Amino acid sequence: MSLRIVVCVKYVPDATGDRHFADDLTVDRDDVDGLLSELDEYAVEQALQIADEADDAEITVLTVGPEDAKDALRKALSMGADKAVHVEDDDLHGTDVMGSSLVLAKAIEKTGYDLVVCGMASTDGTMGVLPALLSERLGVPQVTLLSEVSVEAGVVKGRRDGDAASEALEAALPAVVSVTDQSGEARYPSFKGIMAAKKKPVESWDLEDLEIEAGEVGLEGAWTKVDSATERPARSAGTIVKDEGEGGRQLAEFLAGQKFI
């Protein structure tokens, strides 16, 4: 039987960029150029992994945000996924984690999954938190934060290496994954795979499609409320000396005058 595997892949502002908020207090997406998180690279680049172990295997890759979010699942299906799914709604802007994890879960529903496999993080809301919340929401198990995985006759085993010990976890599919930046570098798309992933089906649904009602989502449905957000004030600027022989004991003088030392 065929291994049914979900890649969640996030559509976020670019980190090298200027990013800010809007005026409603919600992330600026116009202002600065999107793509897919890096981080979600290696959730599909582990998918495309374990889809090569398995016997049949497809993965669909699933994002939920604005229209240009297709630029993300273009990404992931030219470094070799099956099939995509794009949730859009203007009623999800500005929804909150457990709004997009709802959504999320749904949608995972209804593509139907053996294997759900997400990053260690978003690069831009980095709360680290949404394979949690898909796996309490679908009632399957956490296997998350792995810097490896695989999965063998309908288990998925993998490494989670923690604070204070290196675990080694395994549970039964179906299940929700998330991989960290230690698992494995990322591939590039290949001229081949871009030209290929221009053919590939990309579905839109939208809230209706998901039966979910605009007030449990968006701004109006969000659990967490953004009173203000200020930008940091620049940081004055610091002293900088060139090192002409001194400068290692210049630099005790000012941790000494800091009462470091």
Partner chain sequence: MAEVLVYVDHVDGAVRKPTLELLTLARRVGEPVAVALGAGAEATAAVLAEHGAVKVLTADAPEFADYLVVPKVDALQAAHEQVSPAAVLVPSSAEGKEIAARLALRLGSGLITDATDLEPGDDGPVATQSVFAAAYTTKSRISRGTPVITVKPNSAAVEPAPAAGATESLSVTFGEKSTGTKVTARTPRESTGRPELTEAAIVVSGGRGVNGAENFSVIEALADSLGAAVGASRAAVDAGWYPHANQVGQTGKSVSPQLYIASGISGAIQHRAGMQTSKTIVAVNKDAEAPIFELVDYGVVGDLFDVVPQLTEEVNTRKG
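Now the other one: the form predicted alone, given that the block above is the form predicted together with the partner chain.
A lone chain is what you will see next.
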């Protein structure tokens, strides 16, 4: 039987872009380019490696977001995933992590799965709680923050590195795992992969397909909200230390003044 792997990915605003809030204090996505969250690329890579070791495996990449979020799915497909699911609905605007976990869990159940792989956090919200919420909603074990992950005989195994020790963890499938940025560099899509991705299936679902009421998601259903946002002041010019014979001393004094040394 094929190992069914679902990778949850997020389409995020480019952190190097000029980001702004809209009037309702959500991120104005029309104002900045988006891309596949870098931390989710590690999840795609680990799913591909697990599939390579399996006798038979199928990888589905899943995202929730606007039309442009398909760009994130195409990136994952070009890396080697087999198919994609895109959940889009106008009523999803402003959905927080609780609502996102509901939508993703419903979509995961609908597509079928043995293993769900997530990144350690998104690069925009950086909450890092989504894998745990998915685990709870799906009623399956979670093994999170792994720097190594593998699947053998219906069991997912991994290593979690802490400050004082490394833990060896395992859980029976089906399960949810998350991987860190220490799990291995994500591969670059090849030209062949990019061309192949254009022909891979991308299925689109809305809230009705997932039997979710509009009031459960979006700004109305959010458990958290942004009360106010203030634009960060422009950065001032940094301190320049010129070496005219006393550069080393001046640099040390500056670092000491900033309590760096």
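Numbering follows the first chain given and starts at 1. Each form is matched to the other, and the largest set of C-alpha atoms that superpose within 1.5 Å is called the rigid core. Because the structure is predicted, anything quoted here is derived from the model rather than measured.
Relative to the superposed rigid core, the position of the CA of K199 differs between the two forms by less than 2 Å.
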